[in-house]
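Single chain ahead, by itself, as structure tokens, in the form predicted alone.
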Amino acid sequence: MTMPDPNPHLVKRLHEFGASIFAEMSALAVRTGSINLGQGFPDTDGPTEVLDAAVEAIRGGKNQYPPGIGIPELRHAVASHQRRFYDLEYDPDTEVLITAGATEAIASSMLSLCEAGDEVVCFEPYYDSYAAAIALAGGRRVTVQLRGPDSRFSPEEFEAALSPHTRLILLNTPHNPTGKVFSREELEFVADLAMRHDLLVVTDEVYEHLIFEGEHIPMATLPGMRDRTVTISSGGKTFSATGWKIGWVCAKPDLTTAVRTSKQFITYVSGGPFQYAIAKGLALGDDYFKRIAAEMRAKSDMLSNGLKEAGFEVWRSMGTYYLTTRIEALGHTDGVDFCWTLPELCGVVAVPSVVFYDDKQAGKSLVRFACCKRDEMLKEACRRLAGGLQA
């Protein structure tokens, strides 16, 4: 017996997507009033004087369209942040663009650069999106599998993963949801195929001030890379923003040019007061950078012990909000299973981490963890899974 389509009117290139993973986790917990260690937003604001700027451009009238490439005071922050940061020089007229997240920098780039049958080469496991924004593109994802507790690839399968048909390469580091910071000689590596083979790479870098060990390198900063790479990053995860949806994509104008062609007909703009607010933040002293850094790395810390008591196998993250962990030594095999009833277990909920890869064999038994809450509810998350899974 034939099933009868569960959306008939979705076009083809869609049909493996389905709701959000992050959406129906977020509100199961609601649901089940349980810890939401899933979706990757914190439950604390950020700093008040980006706050601050943000209420302050809303009452002083800076509520209408911004424009189309961003409000100058953002992008000049952006291009000043480059330089100070990574010594990247960006023309902020030219080479900066403000986008609604990065979510909408990566599929503004995908469907600017991709023809239709164009090969997308990325990491697996990868965030969600990536996958969709290739689809919308007509392209072709081809995987590269990190592996094991380190992440760690294969030179050799990275190298036959290239083919006559690849448009680019799609980089995310600080990666999402591994935790894995890419070392140099990985970067290097990759530039050095991305200039024989001439491919772009875009980058999101939106972890890239949440890292706990190594150093953040951007793609760009390697010879040769600067004008072959389309540099994304945002405000939302470094000044626990969100919501405002405010990102960048940072290129050599061509490359600009293209990305806002389809940026402008998906969302034209967004966030106009919010950009100002970001704008500040960007300008904050090194101190706040380094202490977000070192709280994070805090929270990663105590919930990976938490993790470990409950019986959970937890892989080493280097930066970023998660943790990925194994669940087989808590004798289960299916991470989506457990996940749809950890909150009756232990009223905690967290993210089946399988929906990031092609390979559902090598993610089956994997679950993300996020450790971007406040201290309390960690605790309480980790006494609760202590409790729950070893009753």
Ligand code: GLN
The other form holds:
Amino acid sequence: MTMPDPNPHLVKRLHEFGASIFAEMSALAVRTGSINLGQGFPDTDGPTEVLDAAVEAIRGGKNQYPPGIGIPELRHAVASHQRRFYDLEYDPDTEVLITAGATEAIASSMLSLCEAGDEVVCFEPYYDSYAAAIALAGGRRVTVQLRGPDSRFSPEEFEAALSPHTRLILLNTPHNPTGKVFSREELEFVADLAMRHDLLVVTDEVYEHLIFEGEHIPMATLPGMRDRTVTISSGGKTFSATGWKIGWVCAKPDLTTAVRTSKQFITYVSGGPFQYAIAKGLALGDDYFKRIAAEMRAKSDMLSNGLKEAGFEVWRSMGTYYLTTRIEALGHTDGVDFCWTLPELCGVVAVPSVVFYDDKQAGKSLVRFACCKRDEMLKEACRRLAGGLQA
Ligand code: PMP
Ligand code: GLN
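Alongside the form predicted alone that was just displayed, please also present the structure of the form predicted in complex with ligand GLN.
And the full complex, kicking off with our chain again.
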């Protein structure tokens, strides 16, 4: 998000939002012919079985509206996935809802669960759609900052962020943009407060299979949390198909029904044939899920080393596509200026992390790089950065 032009037509609650930083930076990459390490999407396709299943579904006439809650094959596959990986039981008919990516699941959750004026607590830096989804619902975001190379938060600050107006906590693990994977202790702390204050927790787990350090712990697995947690994920990252936009929600029946109530009037349904393909993907063997984590780890390490060699300070990333860097050692202090001149300096695009912060000072000199690209692209990007950035 960059600062929007004042637009007399735009409702006030969206005044702070302009074009998404990802769209802007990808357009910059295309315009300048740069290597795009900005927007997080892979530059290779996912597994052949999954691609074939989509083609087969299209050829096989699965091209009309799927059921409002999603096709049974995918709802069953999501429920089986939650059982297989996390020992969580969800009824595929009443506790699983298929959405247009995690983005719609997040927006629908906010629209359905947050009253105008309610406060939503989330960590900052936060994924950009959170701020907009909360604003669409007329809610107010209250952030707790993750600080330093290990992205830690202060328990006191978190507790102080809660008020009688707090309605829910919006949590993302593994976390974009830091790559933090929340530990059991951290999640227990949040869970305990959620129970004591009778809050819902909406969790965004789209990077659940891209972890290099630690383990993914769904909030819903913690004692007492299943029935106050709305778990969101999607197939985009796990199957390298970010353009398909197949996401899902798992939650107890009345929460799922609540989320569906707004979802059904936003898209109603989407991605019919791709739902079949993601169902196929979720049933792939354990080796697939292990392999994608190992491959992403190697990419993350490669990019991290290259960035360090080019003079960046690189923060710890335990998972996801992303690495956070500091640019001061390179003689720069403003991530926005830096990212706009990076294509010219060395033909690489990255994202200024400040867009993920309310505290603009905290994010000012941070820049996010995405590692989900072919090895040769990463190597070339590192070569360009090392050659083009001497302070
Ligand atoms: N949450 C996070 C943390 C993300 O990084 C993204 C981007 N993939 C999304 C949600 C959106 O997911 P989807 O593409 O499935 O809508
Ligand atoms: N999740 C992707 C990222 O953080 C971008 C998705 C989008 O462009 N909305 O880069």
